[in-house]
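In the block that follows, a single chain appears as structure tokens, in the form predicted alone.
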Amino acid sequence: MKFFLDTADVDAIRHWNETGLVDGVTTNPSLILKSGRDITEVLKEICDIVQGPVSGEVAATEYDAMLEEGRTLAKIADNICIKLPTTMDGIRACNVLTNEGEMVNMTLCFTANQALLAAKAGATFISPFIGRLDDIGLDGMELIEEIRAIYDNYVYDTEILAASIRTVNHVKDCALAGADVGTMPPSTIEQLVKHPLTDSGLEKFLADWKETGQSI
């Protein structure tokens, strides 16, 4: 499974990248506001450090104002993904964006009929919010499950990019479930290597080491 970054921060994004973990990067018009920059900048400088793709949002609504929004956007870097919303007029913005040759990833998808639609219109990647889905009480993970179900009955292209990871077993679960990408906060990332039997183990071995007196 590919792990994308889900941030702004190019602090963050940048010793990330440098540990070989990172595929790519999501930003959205909430992290952009965190990073209090100029989104056209920090995209660029997240383009440089990433050869990945860095998805940046439009803020429109309505189908030509996100064509010409995308098309911005699209001209920031060579691996920039223009991502639009599972709307209609995001749709149709996506097949002509994507006919274009650009990678296109539709966000805020929450059930597998928005997913089949995305991937009719050509989106390089689906990205559905599991952790938002829990919230209201319903199975984020079933729904990992019915795309890659759909999308293998048919051999669509389409990535699932699980969205909305908050914990470690999101990750997990998204593996188990088949997606091709997680993207998530630095954090999230951090604790997947934690456990505290490794922290004890590590902490015997060392002790033993040092009584040994010896020295590589």
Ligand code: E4P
Second form
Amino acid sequence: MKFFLDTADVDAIRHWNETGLVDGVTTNPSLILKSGRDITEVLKEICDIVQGPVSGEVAATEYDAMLEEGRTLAKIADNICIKLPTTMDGIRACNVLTNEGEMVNMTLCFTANQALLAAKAGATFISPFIGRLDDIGLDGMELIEEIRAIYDNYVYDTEILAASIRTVNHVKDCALAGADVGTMPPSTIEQLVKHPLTDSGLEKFLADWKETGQSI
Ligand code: E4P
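What would the structure be for the form predicted in complex with erythose-4-phosphate (E4P), given that what you showed me was the form predicted alone?
Now the full complex is given, and it begins with the chain already shown.
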């Protein structure tokens, strides 16, 4: 499963990119607001750091304006992926922009039917928001499983980009369900490697090693 960083924090992206674990980045208007940066400047900087797809989201909701904003974002760098909302205008714009050779990430997906439409429109990525479904008492992971089954039935190339990941269990369950990508905040990637038995085991090994008086 590919890992995308869900942040517009350039320092964090630079840090995590050095681990070799980062395959791309996703941003959205809320993350741009949090960064306090100009969208064009910050996306350009992120695209210079990370080789993989970097999603930048349009603010327009009408088809024509979405196309215009999408084409403007695409000029920032070759690895920009245009993020569009999964509405009918977004689906239409996705069709046009992917035919022009752009990468498109259809966002705010909450149903398997929305994901089916996105695949038919040639989307590069579909972003089901699992955490937000869990927030309202539904099962986000069930949506990932449904989309996986549908995409496999028809051999759609659209990649399932599990978004709104909140926990380490989300990451594991997405991988088990066959999501192609998980986008997660840096704090979640950090937690993936942690286990108290790893820490206590290492502490004991180091103490015993010291007692041997040896060096390597
Ligand atoms: C990423 O593409 C999404 O915008 C993001 O994962 C949404 O996460 P949230 O539901 O935690 O805001």
